[in-house]
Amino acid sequence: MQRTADSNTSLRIAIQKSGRLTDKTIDLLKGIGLRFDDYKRNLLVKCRNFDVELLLIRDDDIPEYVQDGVCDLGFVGANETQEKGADVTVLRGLDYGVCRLSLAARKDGDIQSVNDFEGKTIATSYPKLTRDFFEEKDINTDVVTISGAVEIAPRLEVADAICDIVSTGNTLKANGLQELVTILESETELIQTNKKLSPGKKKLIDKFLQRMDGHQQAERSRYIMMNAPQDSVQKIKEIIPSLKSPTVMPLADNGMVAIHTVIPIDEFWVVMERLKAEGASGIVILPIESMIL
């Protein structure tokens, strides 16, 4: 694909055109302030307020496009990058699109453990990862490559078992299969080309990553406000896993203060009862749009 005249400074980012990662990736980009028009209708979409253009393609093409420098960055599942063996740099894991690549076979069949795969035929859309796994285990198998609807291969007697992406496991159960072994834990990653980048592009990537880091940190955090007795402040400070020392302000009520801080949301639910035991009341939790660390 031909790059435009401003390709030494603008970034081209590959994302999945349609599928389970598309909407969440677009939401992330919007969350860091990027604005696009008609991204569902076009292959190449220019950002209105940042020197970026999106290339919307099949997810299994993204690793190679980034590897070859057609795109500078890409949002793609780790399963696709590793299946392609792409020469790219993983910049960030993104905590969505979480899934696993697993081996599965009939619940009532004769395959119940890894060793039972010896001499069996396995259907998969991930032949490289599947072969690599069994070669490492020194187990002989026949791997058959199938695109889509892998889970019905045993019912059609195309294969004895499958190796496929699993999220909830409901599709396996619906087809009478049981998950036996996980080959790879996967999530969406931001990958970068290893081709040489201009200083302008490097600068843009730094800005892009700063926005992303602030957005991700904000998603994992909440702004917490509470009232507490003045003499409990020191104990509350010790309880709160704050990013920095919390803000403490006196209230009109004698001996009471307001405490404001930012806390990882998962940790808040762990310490909430301890805060209440120290006299904290009127606890308010607010979302944070972004954070600059």
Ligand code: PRT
Second form
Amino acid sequence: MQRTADSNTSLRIAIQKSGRLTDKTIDLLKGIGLRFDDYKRNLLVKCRNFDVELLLIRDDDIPEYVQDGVCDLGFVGANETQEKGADVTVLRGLDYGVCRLSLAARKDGDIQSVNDFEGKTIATSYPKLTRDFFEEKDINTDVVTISGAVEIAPRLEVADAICDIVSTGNTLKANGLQELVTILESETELIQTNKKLSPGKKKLIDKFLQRMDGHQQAERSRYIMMNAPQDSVQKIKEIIPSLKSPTVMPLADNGMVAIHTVIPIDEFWVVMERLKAEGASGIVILPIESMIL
Ligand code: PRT
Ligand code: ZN
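Show the form predicted in complex with this ligand, please, because up to now only the form predicted on its own has appeared in this conversation.
Up next: the whole complex, starting with the chain shown before.
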């Protein structure tokens, strides 16, 4: 009998078994307090302290497993979900596995812009996204699907150009190719099945998301402690935009206070310099484990 997303109370989450997304996904799950035994040797692993089991599979299979309700959630690149045209809900975008799907051709060849692709052959592992792109532009191309080493196709004269995942661009360069057009920006996403879920599972997903959001918020923030003159408190509040009600404690030194607060990591250096200029001293910055907002 086929499993539906409802047929068991544990949340089943699909993650990549072995590849670029595996370590980061496992780190994230550990970061939100989930503990697993031996996920390297088993395909289905039960979590010891949360009602979750992990299914470890190839990333290509994740969108369909989630779409079909075999898994309730999955961590996978947007490139895979969109190539499969999977009917799922994207719950969160995550800041790892960031890459783009781009068209590339020989540096010195006759394809230098999108319109030059008319009548050309393109090798790719992403035939759907490639065809969709050219159909939308009304440009006729011949799309050849190959599963690996796409970047050598032009040299082998299997194709005039390629459509492949790019991250640093080094692979393209090493193969004498230039990136011409990005057709998709991608990152890892947490996807959810659109099959009906029981109230119990919905609650578990809410709890899971709350932990994930808290963890991510904490990763993007720092706890900051400093000493400052009492009469600078108002100015310091203005410097730290997120600071609504900092903890302010009097110090033994007359006219000095200790201020504790949380700041976003992006604003860290600018805020720091301005705080010093306002007379803040003894500034201590600490990482945060998690935040419940
Ligand atoms: O075995 P399985 O099917 O699970 O793994 P896989 O080999 O298909 O995928 P994997 O582990 O290589 O990548 C998993 C996911 O990571 C992809 O689906 C993307 O969402 C994401 N990702 C991020 C990347 C890259 N960066 C990336 N650079 N996937 C592939 N690449 C490859 C690309 O195909 C090309 O060969 O790296 C090369 C280009 O890299 P640069 O840095 O030279 O531009
Ligand atoms: Zn894959």
